[in-house]
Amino acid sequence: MAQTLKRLGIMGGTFDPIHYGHLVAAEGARHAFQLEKVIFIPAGRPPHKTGRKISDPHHRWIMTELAVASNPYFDTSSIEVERPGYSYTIDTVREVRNLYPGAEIFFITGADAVLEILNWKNVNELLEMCWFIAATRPGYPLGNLKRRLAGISPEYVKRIIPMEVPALAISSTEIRARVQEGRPIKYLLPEPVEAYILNRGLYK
C-alpha cells in the first residue's frame, strides 16, 4: 500500500558515483522545503549523456543504496534502472505520483541539468506536475539559468527554485578522474561507496 505523504522529494541524477554533494543537496532541500521523504532515483539510461560511457545502472543504484542507508528520511528507487529504453523524467514523475497520490513533489537536481530543461520531454507537463529545486555551487552564474529559462512561460519559471549548496564543489567527474589517476577520493563520498568503487575496480 502506498504511503500517504504531503511533501515528497525526488533526487534525480546519474550518480556515477554518488557523493557528499548530492547528499548535502538532498538534506538541504529536505529541511528548506519540509519534505517528509527524499527518494534517490539513479537514471537508468539518460538520453542527454549518450556521448560518454556510463557505469552499469545496477552499480550506480547499489552505490546510491549504500550512500543513503544511514538517513531515515532518504530512500532509493530502481524504477529508472528497471524501465527499458531511455530514462525520461516525465515518466518517473508520473510513476511516483501514482505511488504517492496527493503528494506535492519537489524534483531536486543540479542547475547544470536544469539548463537543458527546454530539451526535456514534455517539459510543460513536467513543470505542472512538480517543483524543481536547482542545486547550485557557490558563485554559480544564475544569469545563465535565467537566460535559458526565457523560453518557458513565466508561470512555469517560478516553479524552478535555485538553492545554493557549498558541497557541490565536489563532482562525479572529478572523482572518476581521481580514481583513474590513482589519487585519493576519501572524504569526497561515503566510505561504503568508496569501498564499493575500489573493490569493483570502477573508473579504472
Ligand code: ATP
The other form holds:
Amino acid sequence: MAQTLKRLGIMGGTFDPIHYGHLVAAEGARHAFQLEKVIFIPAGRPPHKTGRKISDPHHRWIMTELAVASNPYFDTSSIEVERPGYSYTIDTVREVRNLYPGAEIFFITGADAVLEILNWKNVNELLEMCWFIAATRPGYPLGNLKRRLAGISPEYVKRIIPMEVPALAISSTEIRARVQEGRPIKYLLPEPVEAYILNRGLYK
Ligand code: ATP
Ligand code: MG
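Return the form predicted in complex with the named molecule of this protein as a structure block, the form predicted on its own having already been given.
Now the full complex is given, and it begins with the chain already shown.
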C-alpha cells in the first residue's frame, strides 16, 4: 500500500553482517536531513561482490531486522533479497518510489561506495530520482570524493552530498575476519546481531 512521507532514507548494503558503522551513518543522515524514516535494504545478489561467498540473504535480512529494532525511525525491506537475479540500485529505488509516491529519497552510502556510483547501472536516472548522502569512513577523505566527481556533470554532482560521520573503522570484512580467528566482535555491532552470528556459527 502506498504511504505518504516527505523525506525518506534508504540505506543499502550487503550487511554481511550489519554493524555500528552502518547504523551510525544512517542515524547521522536521518538527523541531518530530517528523514522521517530510513529503510535498510539488504542486497540480494550484489553485482560487484562476485568474488567472495556472501551469506544467505535470509541470515543477512534477519540480522538487519535485529539491528534496527531499537530505533523507531528505522525499518527494513526485503525487496532486494526477494527479487531474483542481481540487485541493482536502480530497480530498488524505482520500487521504493512506487511505494512512497512523492517522497524525496535520500540514498545513504559510504564515501567508498559512492565513488563507484559512476559504474552503477543507469546512474543518470538514479541521480535524477534521489539524493546521495556520502558518509565519510576512514580512508576515504572527502577531498578524494570531490576530485573523483570532477568528471561528471555539475547538475549530478550536486545530487551527491558529503556527510561527516564519526570515523568508525568498522567493516563487515573486519568482523568476519575476527569471528574466523576467534577474536571478539563485541561493541562493534548490536548485541542481538552478535548473538545471532555466534548461535548460527556464521563466518566460521
Ligand atoms: P564489506 O567489508 O563486506 O564490504 P562493509 O562494512 O563495507 O562490508 P557494506 O554492506 O558493504 O558494509 O556497506 C553498506 C554501506 O555502508 C556502503 O555504502 C558502505 O560504504 C557503508 N559503510 C560501511 N561501513 C561503514 C562505516 N564504518 N562508516 C560509514 N559507512 C559505512
Ligand atoms: Mg563494503
